[in-house]
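Here we start with a single chain on its own, the form predicted on its own, put down as structure tokens.
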Amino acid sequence: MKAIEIYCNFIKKNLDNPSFAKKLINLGIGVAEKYVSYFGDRKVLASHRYLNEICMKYMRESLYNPERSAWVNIFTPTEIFHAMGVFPLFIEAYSSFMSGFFIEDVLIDKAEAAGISNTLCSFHKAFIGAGEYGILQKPKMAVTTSIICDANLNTFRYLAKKYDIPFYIIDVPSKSSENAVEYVKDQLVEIIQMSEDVFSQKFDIDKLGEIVKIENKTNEYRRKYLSYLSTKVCHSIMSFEMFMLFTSHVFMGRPETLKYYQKLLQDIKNAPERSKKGIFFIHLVPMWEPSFQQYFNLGENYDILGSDLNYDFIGKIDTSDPLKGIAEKLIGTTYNGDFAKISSHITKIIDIVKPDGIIQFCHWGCKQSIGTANLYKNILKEKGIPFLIVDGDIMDKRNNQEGQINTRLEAFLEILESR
């Protein structure tokens, strides 16, 4: 550990000569990536396993490929670029990952002194913030939808100009007709089009549904997952739930992600049975913050059973017509909508689950997440499902007030205890 904290400190220190910078952070990206392959955690499960060393593959490939890579959000249908062999960098992630070099403090603070809101969501600052510095490579163009966050646009708006590549913004309606599906598909067209241009190369019809096809069978997979965890439960750590957010979106369609999600119905099938209390998630995990890892990181008491940002939508797509099907999709994703559509979906999940006790970790600057939290806490209430509120900073650690946190969490953990 000693080892890794001089590193971050020295990728630190090395922000201002940014061809270093970034040659340091693909650096530490390859031999992390090759660590979990030979050296991973043998306490945790095979898929968790796999899934740790996929993610890092993921992130390696656009890093490490900025000429066949591409900038998205968690709900750009990706699809698409993996039918071209583009390499798609979520900027949630990346932030993520500088999070985990310890450096997400110094790249939200440049990317405030450039003039960004405090108010804005720290996922989005940091990836400005890589940005200001110039450790950010530069892709080939960008994509985003309007799907839940509003930060998206501002943020590959501003950031494309600076680079100079170009991007689109798919425009979802919030309900289906058939005119909506005609209209995003449409946009998908155009999306082609500029992708073809853009990497000298003819799209391929064919293999779009061939990557759908792995999609569904996938999402198979996923399902009969959900099936289980009424009554076994894979022990897990909040970073692999919020790893889960490469294979439950951007990377749907990938050979990889199938296959992790074989190992983990696998997984689950000789998993014990539920003992523990089993805690589900509503929306984001607190992956960074103390408390919670104390208590749900393979904890003695208590399980992690998931979070519904990786349920948003688990149906099937339409072959015959790949890009109507990935229409269908967005608009019909969970997400996608107003709040009756997002806790209809998530109360049905929570019925499969059937989880002891629900958190839900109000991100700062996610006006999205601080505005249903109440509407949640009086639908759990009629559900007798004891329900959590915490407001913290999933990326930015200055910002989490731990002894308040800590407090809140044994309350609600002693409430639990008591049933």
The other form holds:
Amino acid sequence: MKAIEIYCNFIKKNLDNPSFAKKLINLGIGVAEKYVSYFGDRKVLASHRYLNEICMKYMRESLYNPERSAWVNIFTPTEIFHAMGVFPLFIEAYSSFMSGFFIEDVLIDKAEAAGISNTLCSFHKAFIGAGEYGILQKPKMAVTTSIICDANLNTFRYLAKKYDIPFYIIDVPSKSSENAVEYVKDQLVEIIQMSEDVFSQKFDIDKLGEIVKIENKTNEYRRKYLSYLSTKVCHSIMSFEMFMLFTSHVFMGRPETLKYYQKLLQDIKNAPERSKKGIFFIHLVPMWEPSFQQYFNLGENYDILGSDLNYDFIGKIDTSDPLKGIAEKLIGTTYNGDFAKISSHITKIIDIVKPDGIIQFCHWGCKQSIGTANLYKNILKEKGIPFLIVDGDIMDKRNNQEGQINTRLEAFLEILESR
Amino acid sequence: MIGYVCKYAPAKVLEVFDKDAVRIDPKIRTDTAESLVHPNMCSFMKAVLEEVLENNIDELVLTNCCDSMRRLYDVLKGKLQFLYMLDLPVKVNNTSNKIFYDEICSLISAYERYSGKEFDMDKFTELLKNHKEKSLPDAELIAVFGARLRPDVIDNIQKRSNIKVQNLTCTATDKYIKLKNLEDQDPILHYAKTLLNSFPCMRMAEERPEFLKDIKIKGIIYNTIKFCDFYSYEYAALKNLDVPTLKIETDYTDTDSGQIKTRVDAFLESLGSRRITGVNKEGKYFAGVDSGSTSTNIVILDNNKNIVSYSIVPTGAMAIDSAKKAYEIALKRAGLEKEDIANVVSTGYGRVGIPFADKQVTEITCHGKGAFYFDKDIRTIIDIGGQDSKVIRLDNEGNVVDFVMNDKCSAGTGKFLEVMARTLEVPIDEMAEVITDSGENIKITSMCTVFAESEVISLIAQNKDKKDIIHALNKAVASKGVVLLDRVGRKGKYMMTGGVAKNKGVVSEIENKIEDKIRIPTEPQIIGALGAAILALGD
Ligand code: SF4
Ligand code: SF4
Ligand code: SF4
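Having seen the form predicted on its own, could you now give me the structure of the form predicted together with its partner chain?
In what comes next, the whole complex appears, and the chain from above leads the way.
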């Protein structure tokens, strides 16, 4: 058994002793950087190493300082928290790390034993399971959004009650209008008031202005990076694509994030021309799936070009009234609305990136995404881009049939090769 | 005809345009939806999709209730003549009232443009004024709660209950809105506000308990729908309250299936609210018949509650024939004739079809009675039978206070072990041995019978020791059982019943996990029949 496995088993055995398990998890994340097995590999780019480093830092900040942290989802406008120096912990990331520790199965079982439906998305189930075990540290508050999936409101409401912490949901209307912007902006003001209370600290609107400026600058780099992707590629591994959710969403506006995209842009400028088949992913990347790992992690024959979820918003926020700007961003978010809105944005990204094939990994329980699979199929057929739908679970390894997934993936890659 | 699905849809507005505005209530499932959307969408959404396409409903108003509804809109777009997605806020405040009002106004203009009809405000005001307000009953009731249930299913539950069964899911609560006091200038605004302020469903941010505090609830039947994300949380929270709660998981269209009926009946029995017909007590002997999916068991008692005889017969293709056969054997063993039996109670899956039974009671109640008969200290019964498993909680008088059953599939049941024994080519008895932790620690990750079978095949191919595989399978069944147990909570003393109770391997694995002893009756298969016989005696 490898050291990491022994460690993970040790965490599993100590789940009934929450305070000790918490310490083990924190320690694990503290040293995780050194355990990422690819780090010996010289093919890993400087920007990716840096991405790994800052993601661990972002995780540590919230886990080591629960009294300065808040639970959020990936769409929570954390700009407000960055402006206050509050550390967000986003549940999708927490759950992914637990899957990295191989304890997602027991957490999920725990949630189901509490009565949570087994058809719920496993990111949410694992987080709830951690809450049921009491290994989650009590943050100061929890803020979620009504976008982009159903589970948010209730997972947060349930756990906030259990942990007895203030909870706020931002309702984002799906149609844009003046009223809608005002409605969201009012809610942002309420969150600010609530956070001022909870953290006994004044909110500084100028600070928010600075954060938004960094965010705009970051998005400039991101747009530039995208424009290189049709001809060049940075060999990546799937976990980095998922790590990018830190920088493309929750930690947008932080200077470290800006620096990462700066480095990434530098790396792609120096990168070789694209010569292998490049794959673009819809929604999530199955980072733990062995067959995918084998083909895509610094693979010899295929490259990951990215995933749409990392590019849902690459525009500019109005800096003259940052709260209004953030409200508009939330309403304008690609996934907030019907498929016509989603596909018009995503096909633009696809046109820029020019992938050779597209894969949608239909994650168990994620209806907002799997509900679009057949619709994507139609539009991608028109575009003449090969498209693969695979069913599975990004998190709960027990839900995946390796053989089935492998056959589908390989057949798809054979199709790509024959073109 | 204009169709809608949600209680927040402005039905009265639609009625102004077309008196045939109907809430879509699909009753059957075909397979057409699966060719249009991913199979893991919520089953209600798929049923609506089929209903709309198959019955050529060409005008439809949806609300952006959930991810499934949003995608339903996307799939139907371009297929209907009129399709509108109403943006429904999650919160209730002044701005959201305005947003919802604007939405209803846009819907009206869109329908006007489409139909060429003008919206008749007078007619609308009339409709609001004539709205028949209903109020919730004052008396103690059984609340049906959670995700939507079809009204006819509620009616069926009502028929079997002796107190009021109140539908509080989103297929009914719209009836309780109060529309008469048109204090606002604009009737549409008044209507929009009233709708938005009605009893909130779980996709709303408003707190539900507030709206419930005036109702006297004796028990809650809580429905969840597969792949619906909203409702199981509330069940998880409710379950810690003092109110007895039954959870059912449905496909929306399958809600009248036998399994759901069994659960509901057992629940009503445990509340003492099941409508029952009288029991005849003349004669000296009493029989209980448990018609299960794998075996049919009969117990005969005398009027002092002594077991006179019993029989266990494998259930054949015809459940009735097996029951008759088991009955004959039991009578013969006791040296009795049919005429000596005063009363017969049947239980189990086949309980309804037993011609010689006087009354039917669910296996949940019967297991409770049977286990308590053996040992008054039993608080938890773990029953793992051929095709289903359940955990039953008893109070200190032997009444059922809570129970859970497994889902429809055979994962973690006797059937599962049987299939695996066949795959391993070992007799089923060999599966039942206690294996101590000596060999390799193998883990079966999949609980689905089909997938687990292929896992076992690949383990055989890897030349793994059969003993280790059996050990792994027993552990898998045990952990499935413990998950079920944890849904009711742990509480000793434990008894295990059903065919799998004879499997010492599984029993010892469960004991390890719960760190407690489990009592196994000498004939774990007859507990249900025994309970039925006790009920036949009239306890
Ligand atoms: S995977 Fe889908 S369902 Fe799960 S959290 Fe993400 S968006 Fe929501
Ligand atoms: S859950 Fe709420 S929004 Fe959804 S259909 Fe029911 S009442 Fe409408
Ligand atoms: S059952 Fe749940 S998921 Fe399905 S349409 Fe209703 S609210 Fe949505």
